[in-house]
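Given as structure tokens, the chain that follows is alone and in the form predicted on its own.
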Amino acid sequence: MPRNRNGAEVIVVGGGAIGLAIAREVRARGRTVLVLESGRAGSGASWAAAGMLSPLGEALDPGPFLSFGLESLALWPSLAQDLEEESGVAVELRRSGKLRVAFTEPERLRLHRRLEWAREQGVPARWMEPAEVTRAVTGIGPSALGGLLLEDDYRVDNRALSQALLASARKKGAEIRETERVRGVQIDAGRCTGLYLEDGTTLEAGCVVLAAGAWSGRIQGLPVAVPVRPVRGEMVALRPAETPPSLILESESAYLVPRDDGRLLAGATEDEVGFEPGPSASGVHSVLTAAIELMPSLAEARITETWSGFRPGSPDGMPILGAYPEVDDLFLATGHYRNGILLTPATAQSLADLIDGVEPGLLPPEFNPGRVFASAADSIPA
């Protein structure tokens, strides 16, 4: 892949999490990288998820979502320790565990599926009965029948992940740029050769990675925009009076992660609204009420922070990692939807090694983005 004047051999559009991550293991492997983002690195999705590293929990059903969560979520202490010794920020890996609780008798029989997907899996977990949770977990819904703990679920600080890939990916030698609106990409002859900007100054590209996130449908100059659509999530950070559990908590409706310094984070809401920013009133009163169902003793829980951010979905809900159709050295990373975090090391690798040329060992063939373009082939020129 030849050098360029005016871009890089590899420029990844988007500077959360993926975007950064990418970017700093093309580096790694040797190539020039340049990534633009439209406002600060970090400042989207990333900075507005609460961290939790759960492939079993998030996962529908035990197909290739959960396979390569669950190779992700094993990259991911390798990949805090280097992070915090390349950049010196701390970015609270914890394997805290996390309590799955059924308030119903639907939700526990749901569970114990989930129990024997773990078991298939090879998850450690357990069934908790409903004395074990009410001990276990201080001030807990009383009416809880049960729970389905997941002994090796992790959480991670992501706002702090967000700048510990900044400053690494910069150590590495990647280029950032903050602040720098990509308008489209430039395609030639099926092939990507670059990108051009809001302010019309025009980038050469080896190659170009789309990732980012809920925005990657508004890039422009494609055969066909990348189906992927802003679900706005909102959030609450709670403080205690009393010391929080340790565990993440979560029920069907609510889910609780705490912080290292004494906080909740209560989450979220799933809102359809195009890209109208929140947090809302109504958004606000769904996620604390939940969050009281789920643990009552969070009514007296002062609230700290309130705010929300855009997941890229994606038509099927699952990632959209890979080549576009039909135009060499152009891939896409996004349509993570609320598993960014977790999916960031697998994804960085998988997209490394496609822009290497090489089969990636990780990616599930169900994530290449051409299931999502098919009803739309015909028009995609060869």
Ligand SMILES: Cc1cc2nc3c(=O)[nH]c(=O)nc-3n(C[C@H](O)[C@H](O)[C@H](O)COP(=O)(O)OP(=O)(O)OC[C@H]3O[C@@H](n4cnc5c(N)ncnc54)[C@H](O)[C@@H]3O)c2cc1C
The other form holds:
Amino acid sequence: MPRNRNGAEVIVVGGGAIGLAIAREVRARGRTVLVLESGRAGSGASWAAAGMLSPLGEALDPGPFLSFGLESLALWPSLAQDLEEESGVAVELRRSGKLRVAFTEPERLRLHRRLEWAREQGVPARWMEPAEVTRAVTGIGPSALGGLLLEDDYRVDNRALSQALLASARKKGAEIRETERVRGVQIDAGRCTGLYLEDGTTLEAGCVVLAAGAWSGRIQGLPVAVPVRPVRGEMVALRPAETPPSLILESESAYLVPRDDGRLLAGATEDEVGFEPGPSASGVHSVLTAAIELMPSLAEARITETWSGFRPGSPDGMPILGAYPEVDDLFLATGHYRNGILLTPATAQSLADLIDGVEPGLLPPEFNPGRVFASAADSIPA
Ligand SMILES: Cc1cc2nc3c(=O)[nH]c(=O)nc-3n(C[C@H](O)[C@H](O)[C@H](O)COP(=O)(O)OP(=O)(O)OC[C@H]3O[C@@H](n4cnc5c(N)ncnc54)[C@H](O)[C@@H]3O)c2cc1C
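Form predicted on its own done; form predicted together with this ligand now:
Shown next: the complete complex, the earlier chain at its head.
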């Protein structure tokens, strides 16, 4: 029998880094908030990630992604400090820097162009000649043609991050219910009034935020489903025989992210295989091959873990952040693809601003959900 349970002023669907950070921020601003998470909080892509915070390394050009990424990066040090104080969980935020190594001439030229944007944006970066790369990183591939050092790139322990966000949000008074799967949202007369769970229970809400990562497209009850698809990424953790570099290392086909405990996280594949679970033998093989090309000494490293996760991919690769078109009190915070950990702080602030009815200063208009629904706009009832 369908039942009606009290909801909250704000209900967030999805307890990944994005949903938890939004809940924490909304609660800190004084509203009641409830997070509904179908599994365990922080067990989705936010668990599977490598934890790089690399706006310039990830930007394809100097556009809105780069500016939002830089804004978000600037918020990270204070967020990490607050989370550690509030939760007692160490999130291991480190300004490690990232060295993107060129092994081919076209890649060397691309990296030089990226160095120019870095300078235009005022991002600390410099070129390292091959001899300097070899001196800085013991065991790097001998055919390195130099590398772009992004001095202001950070890394964070994303698994610890989710636990810290969960504890901090709860401490501030947010209610987080795990193993509660949302089936759909309720829309009455152009307004989102709440949602319903798998068992038919309905919950009322002042507004709803969909932050269900790669699963956001499965939420029912919308005029048009959210166009997010899963992009599987497979990773391998390695324990090298020798002390690994403290920098994040990257080539065209692999990255190596250090952890304080001496492991290197090697990643990652990008597989369009729907929700097919991994890791696959071919995925692990390709990650290891690319990692060993980047750093041949890793051939001797011990494999300590393999895993996979589903990135939330949007049609144009950019986040989908803001109001659902033509439905009041329904917000989307998804599509963060390869950069949801980096974008967590700026996303949380922007969504909390929108819920407060304040113009979010940080949010580029290019991330407005309207763009990804544009082709289906005629089918959305007025
Ligand atoms: C291999 C890999 C490496 C990555 N590396 C990096 C990196 O180095 N840096 C970076 O910034 N980003 C990285 N990312 C991307 C980053 O992990 C994601 O963009 C980010 O975690 C998305 O966060 P989220 O909270 O939206 O999604 P998720 O963490 O997936 O959370 C969504 C949550 O919603 C829940 N859910 C789903 N459906 C429902 C429902 N119906 N009802 C209730 N709950 C539901 C899920 O159980 C899940 O917990 C990586 C991703 C992968 C897979």
